[in-house]
Amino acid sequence: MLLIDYNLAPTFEPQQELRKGTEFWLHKLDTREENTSMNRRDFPEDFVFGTATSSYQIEGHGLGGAGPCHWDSFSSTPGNVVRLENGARACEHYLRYREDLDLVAEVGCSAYRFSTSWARVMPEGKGKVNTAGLDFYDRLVDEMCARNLQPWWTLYHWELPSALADNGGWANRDTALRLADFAHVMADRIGDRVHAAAPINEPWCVAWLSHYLGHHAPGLKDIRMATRAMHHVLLAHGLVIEAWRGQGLENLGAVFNFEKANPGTNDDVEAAKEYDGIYNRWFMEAVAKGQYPADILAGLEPHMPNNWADDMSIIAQPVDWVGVNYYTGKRLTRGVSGTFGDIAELPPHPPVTAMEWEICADWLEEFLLRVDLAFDGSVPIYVTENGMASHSGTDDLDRIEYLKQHFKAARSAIDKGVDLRGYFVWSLMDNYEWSLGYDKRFGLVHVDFETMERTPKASYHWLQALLKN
């Protein structure tokens, strides 16, 4: 692997300063006004703190007898994948999992968000199973226990077995019954001991994003199988929520992913809008209200499958909780085509992340609210995933700043009405990030990814000051 330079700044030895921990980085911070400007108790006494990962970024998927995923047929197809890189060897999770779990202990948060994956536990994506797949998973939860971390589970975080992909993947209707197959599986070994679960992660990069901006896995770019794929990942959703159910699992939730739309000119007030419905409106009006937008329906009816409506009552099965991924917003305007779904994005306005995304807090008091809105307050709200990715190395005292400016957002969400129990910060540590290889770093911890040595950053300090205050 291509060693990459991380812009560690030139004065700074990680090691060295590092080894004297959370003293160090308060000392470092004191005389920043912002670092004393919020404790553990601006929050309820029983508000869940955690951190999240998924099992392709993290764990080693080269490792445990998993199974091939379109994620390794995607990234060894030059020009997808920084570098042609992949999740063969990821983390590492698989082999220093106890580790990573001390990690989540030790900055004092109360959950970990993981993830499971098909292919290391069903290779072929139905039939035969992979027992040491399984049993990891079963090792995992129990050491998630001993540690007193509340198990939040994700069914799927995107890696679907190749197997599944030959047939079709998510634009063919089986892959959503076959996942409910998985989902009995898994809840029959570790379904007794999580505390919560949701069927998919972020439902629009599973369709829209990999379908017809072709940016993900698979790599398409086909409207009409983005479309199907839209339905179906949300098919699946309700499918499984249904079979947990029936194994008794309770505290099951759906998990979206939000992103502010913003019109690039006066004029681009209808590109803005179709953006929104397309990214923000679809998933979460199909599970809170058993439709979907009117007007994002208008452009995807041609091409959605025969019979759709039939499935909305499994897709808006009631919910426990709903998560909130929340990272930025766009400025937005209409694609050269004309045509719908063809929208362009303008440069953002700074600041901005190592990702370029625009860095913007209000906009996550406002998913909030609306998503407090769409489903009458009768949930409770989690924020499952926010972060930032960073060039500042260990020092990286940027992310603490738009931690800080983020939990400001959830506590004043609070103040204003909104049921938010827990937040988890994405991510637990540098891993590998899909179609941007290793070069963007969401990590609380540092990741050598050559010798795998887990470094804590100046962030991980300041979270476990907060906690531990």
Second form
Amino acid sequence: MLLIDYNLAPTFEPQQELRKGTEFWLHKLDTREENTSMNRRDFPEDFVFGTATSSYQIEGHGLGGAGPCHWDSFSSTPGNVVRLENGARACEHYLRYREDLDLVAEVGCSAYRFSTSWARVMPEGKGKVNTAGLDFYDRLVDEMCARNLQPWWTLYHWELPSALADNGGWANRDTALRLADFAHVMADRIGDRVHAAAPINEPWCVAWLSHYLGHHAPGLKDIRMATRAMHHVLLAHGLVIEAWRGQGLENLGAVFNFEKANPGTNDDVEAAKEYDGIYNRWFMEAVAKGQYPADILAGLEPHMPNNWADDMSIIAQPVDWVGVNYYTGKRLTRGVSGTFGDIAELPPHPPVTAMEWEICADWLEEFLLRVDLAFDGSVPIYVTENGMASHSGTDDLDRIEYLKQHFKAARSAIDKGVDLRGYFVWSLMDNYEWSLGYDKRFGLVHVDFETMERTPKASYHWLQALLKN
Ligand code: FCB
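Next block, the form predicted in complex with beta-D-fucopyranose (FCB), ref. the form predicted on its own:
Following is the full complex, with the preceding chain placed first.
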């Protein structure tokens, strides 16, 4: 049994100098090379390797008759997004998807994780359908199949149609019902060919990051709106699973993101536990067990929608697989107000990525074990996102090292009995990194955002050699 010990060796050193970027990281590369060589045969033959992307981050939301979404307005409000950048053009994947799918196939992947833009297909969020949008996803899935790539479909990766945002967005229960309608329309068109599907990417980001921390659209900082979103996004998950099963779809999953919650100092154990509860336990336990963690519910209950408990059986319908998105962990301390949810971040320990996200592959292994435990070892698990932002251009040795270490952690989880079946690297190509704009490059493939030229990086060639070996 895996015990989560929040007291484990807090290593906070207030005066520690933060060393960022490639120089520090490459130093580690030299010393670790021996231990981290990887081979395709380290993983089972039917293990799925893929790359992941999302619609708003790559397609070009200004193309093809998509309706406005809340990222368009959030990004045009000063202070929200670096240089007011938006996804109007992004990587022009809407026009270049064939070339992009060639890159996925040529690297040796057997799967591609993509998402469908709600506002592209239903510009008003409900009712009238934009035929060009539906046709696009139909072609996209056909082109995946033509390249022997399993289509791994995420229904909603964050671009809420503005018309629904105007109605209260995720704070409004109706949005969950409307997502189920969208799910139905989409599945009617592509459900016959998708290999696996999940309703929502990262419910924590949809709810807490966007309605309490205010970092993502709609940029709210409101505990009541956040609490409602925390519940409605899960209700949406359940309603979509129900709709899809009714349509005969199979292989339906849930994709959560996880972040290691480290106490910044010995006094911060409670703060870290609360962070862990809001981030890592709330969504997973609702789906796995049909209940919310009591310590977090105690903080949120005053703001929960009426009769929320009646929804728990919809939320907790069995899933066929669970997706783990993992990048990093945080060093935490109680915020100055001392109130529930007010948790501050202390500086990360090096090495860090270009996002200043602390790098620690062991935490990936820990989460794979935790998820396995939460679902009683009964559900296959996939790493649905993992990767790093780097400033090292096409010579991204740091990303190679990062991936090696995380692949190794995944292998180690398998050795410990986790039914891990696949791994999707975030991301296929550099793209729109939400409120951080186009500076944070996560791609295996470099994108010149002026010319739209795609150039495979060293990490792409490394992965290709690994997969074709
Ligand atoms: C995840 C998101 C994805 C991307 C990566 C870096 O949380 O799902 O869209 O932004 O982080």
